[in-house]
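Just one chain follows, in the form predicted on its own, and it is written as structure tokens.
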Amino acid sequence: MQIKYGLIGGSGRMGKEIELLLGESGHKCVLKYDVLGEWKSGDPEIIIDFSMPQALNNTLGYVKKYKIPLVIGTTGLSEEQLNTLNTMSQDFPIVQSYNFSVGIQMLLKCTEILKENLPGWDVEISETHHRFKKDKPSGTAIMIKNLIGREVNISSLRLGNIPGNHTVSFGGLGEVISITHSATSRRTFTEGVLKSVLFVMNKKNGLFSFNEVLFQK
């Protein structure tokens, strides 16, 4: 089944990543809106949206057009963005996460196994990503640092075109446990966009996690 989509930031980096893989995957590109303006060809049957918070407005503006899902992984978003993501959910399905890697959720998952079972051992989280790459620390470490509860320093570098490291780190009086995921390419993210794409048409409404596309039966 061919699905068509609009894409919002399709000249970034990631936008171009998520439109090579759904081509290659038989969808079709029929709406994008970026810094160059709009370009259209049909009606999309779905948004997907990695660009920058300032663009949800227009965003949510073709969701309520077209009346049809949303995958967004724009990071940065506000606390009043994510409120009004939540809001539109009760509309609209909307699948939505800071990191579409199913590494990223077996290091969640970890993590909160470690969380629980030492509870009073120190806490760090460190994370590398691209020159480019405008938001700092990352929505993954914020992620990783809501999961831990409580506060946690957050060490971040901006460097050459690394895709994407994290690292959380408990220490004892004794010993030290890290955890790593390292991204070698892009493609591990929108192939996470994808399995999105075809979990989130199946939905009349609701706000959805990856770990929810992932694992929710």
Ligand code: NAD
Contents of the next structure:
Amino acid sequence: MQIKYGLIGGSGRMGKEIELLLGESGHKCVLKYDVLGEWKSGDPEIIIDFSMPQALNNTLGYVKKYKIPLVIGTTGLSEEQLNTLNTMSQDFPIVQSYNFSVGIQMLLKCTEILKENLPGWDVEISETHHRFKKDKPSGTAIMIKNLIGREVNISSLRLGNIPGNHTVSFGGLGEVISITHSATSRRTFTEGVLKSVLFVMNKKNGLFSFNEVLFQK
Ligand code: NAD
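Condition change, the form predicted on its own to the form predicted together with the ligand:
Zooming out: every chain and molecule, the one shown earlier first.
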């Protein structure tokens, strides 16, 4: 089955990778929107947004106009924007995640185990990304911090062309345990996007995490 999709941020690093992988899987981009404006060759059946928070109003406009699902990976969204997505999800199915890699879902699961078993230990998060990344700290670091549920320091480095590294460390007196995830290619995110597209196409409404895409029975 060929899916016709709209891509917000189509000219960006992630946009290009998404178009490549979805094209290899037989799906067709029929609408693009980015800083240069709109390009359209047909009506989309789903919107994928990997752009900037400033594009969100336009993205939601497309979702309402065509009455279609949304997969959004854009980071740096405000509390208000996240609340808007939540409200929109009463009428439309939405997958929102600050990280579409399988490995980060495993890092989150391990973090949950460490958090439950190591009360009172120090926790530090560090993240390294390419020099072009606009938001700081990364959305993934914020996800890890939210999971820990208390004030935790995040160190952010911007270096070269690194797609994304995250480490969470728990320190006790006499020992430290660290879990590191390195994305070595953006392909890992785009494979997660494709899984999310297939997952959300048949849903009626609701706000879904990438964890639910992977593990919901
Ligand atoms: P990029 O800078 O290469 O591309 C950004 C794209 O957004 C461009 O096409 C640009 O034209 C467009 N854009 C910028 N401002 C816009 C506006 N006001 N209206 C419409 N379009 C606008 O960035 P990137 O590396 O492709 O990353 C895009 C987003 O995806 C970022 O928020 C990044 O953090 C996020 N990201 C998420 C994941 C994930 O797994 N969730 C993984 C990687 C990147």
